[in-house]
Each structure stands twice: as structure tokens, then as C-alpha cells.
Amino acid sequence: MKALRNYLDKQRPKFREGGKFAKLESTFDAFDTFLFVPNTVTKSGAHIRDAVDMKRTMMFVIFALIPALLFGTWNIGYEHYLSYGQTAGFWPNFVYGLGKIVPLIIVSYVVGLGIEFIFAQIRHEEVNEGYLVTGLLIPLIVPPDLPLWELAVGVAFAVLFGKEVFGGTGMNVFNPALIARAFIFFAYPSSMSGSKVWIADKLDSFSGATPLGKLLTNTAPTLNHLGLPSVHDMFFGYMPGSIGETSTFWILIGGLFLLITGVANWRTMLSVFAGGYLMGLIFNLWGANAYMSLPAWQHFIMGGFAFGAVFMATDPVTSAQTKKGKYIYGFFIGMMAILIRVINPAYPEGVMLAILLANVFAPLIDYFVVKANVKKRLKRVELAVNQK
């Protein structure tokens, strides 16, 4: 490492103002402190120093996703040869699911740093590390067979419209990486609906609908003429759906990362599993048919609900800032996504709505929070000085 890090230093003036490839500056710097920790220091003011920086942050992020991606990609090839009646052992599924994953990552992070080191380009500033973690997660929450250059189109937009127009990392109003996914469901509705995209290749007779799509289009009387899945296979993962969705289990332990990391504020993760289950609890006192009949805990293993408040929801820059902000943020989402996955056929999927109009209105609730907490603080002052 050593080396490697005289080498970059000498290579360093060839990439400042001057230099022969002083126009790729921001380049260089993003791949040098990828590799090492930034040589740069505080010049004023107050700060907390230590040797955690954003890039570091974004790595804990993507090995809390590691679990879900690799059950994810073994999944692709159980389904696919699930649907053609055949049982392929461990390693001819993982490899089948390697490459219908592996394209779909390489086309999420040519374009969206591509997009990102051009823009760093012309404002001269660094690299901006956000896009380390939305590269992955975009991936993650779309069909294994969704065609490349419509995850390349909603992958420009979302780093485009979803980020750079507001200024890059760190300024976006919504999350990126739904912002790529809701571009592609409205723009493409039949690469990302349906009962055809969730399995690979999947033989033509075979059923590919999701546990949320039988909800949705059965009209059976009853859950048990529904032909769900069993609740183990929809916990551990073993049905269709989005590449990184599937298993709440291998979610959960990437979440249970992210908390000893101290990544993820809990209270929001928390919330939204509060919200999701009273909203579901509500359904079942109405229980006007079969979906809103089923029981309100296994709406969390099914779709994307334990995806998104793991990962999505505890966005820090989209999210909420207050500690009771975030509970109200939280339990929102979890509401909002139950409500409508449950309501409107037309959107399976509710949290990925439900978590953009929560970005919308986090702004709003951070500032009702401050206001009550002034106003609660001012009355207390005034309390003091009344009593003297």
C-alpha cells in the first residue's frame, strides 16, 4: 500500500492546475481517496475529528447490501429453473444469476458516475460519494431480465433530475435510487409490472406473479385459495420479485449491520415497521376482502416494505434530521405504503411512493419539530424569569 501511495503522490502535480491532465483533477482525487483516507484537516471551527469519512460511510452501506445481493442473485437462477420443473444445484443458480445481475451493475455505475465525474468536471469540485451506494441499490430494486438501456435511461434521469440539478450529494430532495425506479415503472410500466418481469427466462406456462401481484389480481374468497407462498419462503426469500427485495431475512442482518455501524438512525427503521403494522391492523378490522384480511406482521415480508425501511427509508439526506422527526417520518412511510399497496391495485409496490412523498414533506416535519421545540423552551425561560 505503501507504494501505491508514493506512486499516486508523484502522479499528483500531473492532475493539479498546470499539469498535463489538470482538467481531470476531480477524477484523480475521487480514485485516490477511494483508496486512502483524504490527507486533508479542519482548518476552523469546532469539529469532531476522526478518521471515518463519507466514503467509508458509503462502504458500510454497501456491505450491509452485500447479503441481499448475493441471496439475490442465486435467486434469479432457483426461479428460472424453478419455472422449467428442473432443480439446479447451488452453484449453477448462483453463476445463471451472476450474469443477469453483473450487466445491470456495470450499467448503473458507468452511467450514473459517468454522469457524475462530468458534472465534478465542470463545477471543479470533488467527486461526490453518494453515487457508491445508489449504484448498487438501483440494481437491487428492479426485475433480473429489465433491459439494460432502460435501466441506463432511468439511471441518467435520477442522477440528473434527482441529484445534480439540486446541487449533487447531500442537496437531493428525494432518493435517487427511487427516483431511477419510479422514472422506469411510469416510463416503461411493462418492463417493471406484471406477472412476466419478476422471473428470469421463465417458461411461458409457468406463474411469475409475486406474492403482491396474487393479492392484488385474485379474487378468491379467502388468503388460503390465494396460493401465496408458505410465510418461511416469503421471510427467507424463495419467490419472485425485485433482484435485492426477496429475503427480509438477509435484509434484516443488513440492517442489523447498519445499526452497531451506527449508520442507521433506528428510530426511523422502527417507525416504519409501526406505521406498516397499524395500518395493517386497521385493514383487518375492516376486512373487506382477502388482502386487507392478511394478517398485518406478513405485509413485511412481502415486496419491497423491509427493502425500504432498512435502506431506503434511513436515508440520512433525504430523511428526516430531528429525533422526533424521524419517528413521524417513519411511521408515515409505513402507513403510506400499506395504504396504498392496499387500496390501489393499480401501484403493487406502495413503499416506493410511500418514501418519496415522506421526502417531500421530511422539510416540513423537521421545521414543525423545531418550531415546538422553541416555542416549548421559550415557555420555559419565561417560566424561570416569572418565578425570580
Contents of the next structure:
Amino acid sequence: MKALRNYLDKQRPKFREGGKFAKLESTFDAFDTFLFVPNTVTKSGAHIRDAVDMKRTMMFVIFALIPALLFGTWNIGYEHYLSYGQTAGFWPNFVYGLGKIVPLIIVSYVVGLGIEFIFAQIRHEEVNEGYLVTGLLIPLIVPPDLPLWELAVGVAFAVLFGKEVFGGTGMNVFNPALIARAFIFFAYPSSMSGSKVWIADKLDSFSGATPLGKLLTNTAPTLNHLGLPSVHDMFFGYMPGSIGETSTFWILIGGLFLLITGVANWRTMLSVFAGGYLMGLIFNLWGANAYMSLPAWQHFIMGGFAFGAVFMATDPVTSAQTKKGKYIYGFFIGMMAILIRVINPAYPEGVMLAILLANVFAPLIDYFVVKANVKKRLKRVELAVNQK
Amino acid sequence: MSTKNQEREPIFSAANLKLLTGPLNLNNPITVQVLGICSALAVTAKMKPAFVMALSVTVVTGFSNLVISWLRNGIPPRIRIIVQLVVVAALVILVDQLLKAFVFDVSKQLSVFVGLIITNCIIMGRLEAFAMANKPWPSFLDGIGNGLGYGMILLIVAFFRELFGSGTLFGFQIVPESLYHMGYQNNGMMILPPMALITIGTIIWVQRTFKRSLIEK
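Let me have the form predicted together with the partner chain next, following on from the form predicted on its own.
The complete assembly is shown below, putting the previous chain first.
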């Protein structure tokens, strides 16, 4: 450990102004602070002493993603063998899944971090840690058989136009992972929607439709003949879908970890579920077709609802910043997600679009919350002045 | 005699040439003045309609500038917009009829957007800002220059959108069939209007990277 530290210190002058590799200064700093906690301390302004810096926060999110990631890896193999009518053991399933997900993760990180590093060099800024999380989120929200080059194009677009044009980590208006998914979804719809893509290399004759796909195409007055997975299966994630999104159970375990460590905000998370539940109830009352009569809580265990609520809506950069704003923001996401799911015939899943839409409104929500607060306090001042 | 010679400047003097070339780069109506975006989004999914649209707008800007500049001293200021609109509308109808007569299929594709050249901000902008105050020949050059500047951006945007969105250019297959067999797919997003906006944004980004004087404080 010490030897490494000494080695890095010895190399540092080469990367400073006038050194041999001055152009690669931010690359060097990125690796340096990745390996060792930097000992620079904030000197001016008010600040809180805390061991948590941005790198630590990002690491916590990665830890929280691991349950969903591991289950998703296993589920790729499980669904694949199931489509051939076979049941393989734990390890064959898992290894098959690894063969699918590892290339996706590598491509996502290489392309995304590559662009981030290039931009940091050009702008002479530090390389930011934000992409460490985004780079893992993206493979988890795509189907297992997505062609790698399509993923690369999506990631490049997301990092360039979702993030760097706004000024990098912390300045982006939209969640970059969702930008990547939305881009691939609209650019290459045949790899990202329909009933063929959700199981890796499935047998052609096997229907690979997700529960949401089945529900949307249903025209019968009841849902009985659809053959939806049982509630138990949907909750634990034994169904086809995007890699990391199927298992509500393991996502909630990760979500619990985020809440305990204080990385994600419980207000946003709770209000997304509340909004979704309310919209589900409204549809129950309306009841114009079979889909609308689906029990409201069942929306939570299908599609990407739980994943979106736990990992996407709570993104500290793109969500609302004020406490009240977080309730409104989350509620809006939940309601929109279910609304798009049930009403819009083109999109079986609405969580992605709902969160992107809410991202746009987050600053506006904050603005009105702050304005309302100012108004309230002004009234208090007036009252105090009048009493004198 | 000598004073008269000074007044007559050559047809393509430096100042006149600048009217023609300025809009191509530093004074581009789309990327610098950000005018005429609406039609740039609408007609740039393919090269062919973009090319015809560029040509039509260039003709209309050029000749409307010329006509208004001829009339400029006779137009009462209070009704000048009406007069300008009459001239532009007449020219647009002419262009529309010509398109229908000679390139009917493209005219069908452009549909309402030919008629909407009347509302193209660039045309009214040039009439108000230039033709009302300058002689016919410089006005004509200014109109042609702005039309070309507009058309240039249209063609660049259409080039990328058609190449990546449809794999063709002017309707000819460019992306080889073998690439499709290897799993390549056309990018459906490129055909949707948002990508036109993002492409124009990227052009503006590139232009300002090289011409830093264009960046607003």
C-alpha cells in the first residue's frame, strides 16, 4: 500500500504543468483519488464534517444494486433454459447469465468512461465519479440480448447529450441512464420492445412476452386466460424482462440499504409508490377494460416500477431538491407511470418516460415550493410588524 | 465625372461578396441567428426534400429582397408588412406551382411546408433588416446569401439524418446490404424530429468551438 502511494507521489510531477504528460493530468488524478482517499479538506465556507464524499455515495449505490444484479444474472440463464423446457441448476443458470451481462457491463463502462475522460482532459477538469453508477444502471435496464454496438451508441448519446452538454456530473437535467434507455428504445425499437427480446436466445416457438406486454395486448374482458406469472413469481422476479428490473424483492433489499445509509431519499421513494397506487385505484374505479381492473398493488411487481422508484427517481441530481417538492415529484412519477402503462397503446411500460418527464418539471416544482415558503414567511413578518 | 465613378462600385466588390458569404458562416441564419428552425426540423429527414426546400427558400429570399428593395422608397411605413407579405406570398405561390409542375412527388412530400415559406422568419427578417434600407443589387445578394446559408445547414442536417436514419442519400442505398446482415440497424430516432434539433444543436456546438467570438457572454 505504502509503496503504491510513494510510486504515485513520484509520478505526480510528470502530470503537472510542464511535465511530460501534462495533458493527462485529470486522468492521473482520477486514478489517484480512486485508489486513495484524497487528503484535501474544504477550507472556506460553511461545511459539515463527514466521511461521505461523492465517491463513497456512489459506492453505496453500487452495493445497493448488487442484489438485483446477481439475481438478474441468474434469471437470464433461468429464463433461457425455461424457454427450452429445461431446468438447469443454479450454476449453469448463473454462468449463462454472466456470459450475457459481463459484455454489456464492459461496453457500458468502456464507452461511457472513455467519453468522460476525454471531456475531462479537454476541459481540464477532474474526472467525475457519477458515471460509475450510471454505467452499472444502464446494463440493468436493457434486455439481455441487446446488441453490444447498440448499447455503445446509446451510452455515447446519453453521456454526450444527456450529461456533457449540460456541464457534466451534477449539472444534468435528465437521468443519463434513462436517456440511454430512451435513445435505444426509440432508435432500435426491434431490439428493445415486443415479446421477442426479453429472454436471451429463446426458442422461437416460446412466447417471451412480459406480463405488461400481455396485459396491454389483451382484448378479452377478463385477465384469467393471459397466463400471467403468479404473484409470488412476479414479486421475486421469475419472469422475462429487463435484466435488473424483474425482482421487486431484491430491488427492495437494495432500496432498504440506500435508505439506511441515507443515500436515497425516502420521501421520493414513498411518494412514487403512493402515486402509482392512487392511479391504480382510480383505474379500478373507472374500470373501462380488463387492464384497469388489475389490483392497484400488482403494478408494483411488474415491469420497471420498483427499479424506477428505488434507483432512478431518487437520483439526487435530477429529482426535486426541496422536501415538499420531493413528494410532488415522486407522486407525479407514480401517477404518470401507471397512466402511460394502462392508457397508451404504444408503450407497455411507462416508468422510463414518466421519470424523464418529471426530471423536466423538477426545477419548476422546487421553484413553486420555495416561492410558497417565501410567501408564508412574509405573512409572518407582516403579522409581527402589525402587532408592534 | 470622378464622383460618379466613385459611386459605381463593381458588381462583386468586397462588400457585396461579403453579403453573399457572411450568411454561410459567421452570420448564418440558422446556427447564429437561430431563425427558420421550424422548417429545418420538418423537411430534413431526407436529402431530396431538403434540397428542394433549400432551393425554394433561396429563390424566394433572393427575389423578395430584390422586389422590396425596388419598392422601398414607395412603400408607406405603416403598411410595409402587408406589402412585404403580398410580394412574398406571390413568389411562394409561383414556387409552389413550379414544384407541382416539375417535381410533383417532392412537392407532395414537402406538403404544407412550401406554403409555409411565407412565414419563414428568415425572409421577413431580411426584408425588414436589409431590403428596406439597401439598393436592389446588394439586397438581392443578401437574400441569395441567406437562402444559401439556410440551405447549407438543411443539407448538412439531412445528410446525417438520411444516412443514419435510412441508410440512403438522395434515395440511393449507401449503407451496404452486408452490414445489415451483420446486425446493423437503421437508427429510427434519426427520422424523428427531436434528432433534427439535436443535430442542429451539434452543428452550433461545433461552429462555436471553432469561432469562439460567437459565444455569448
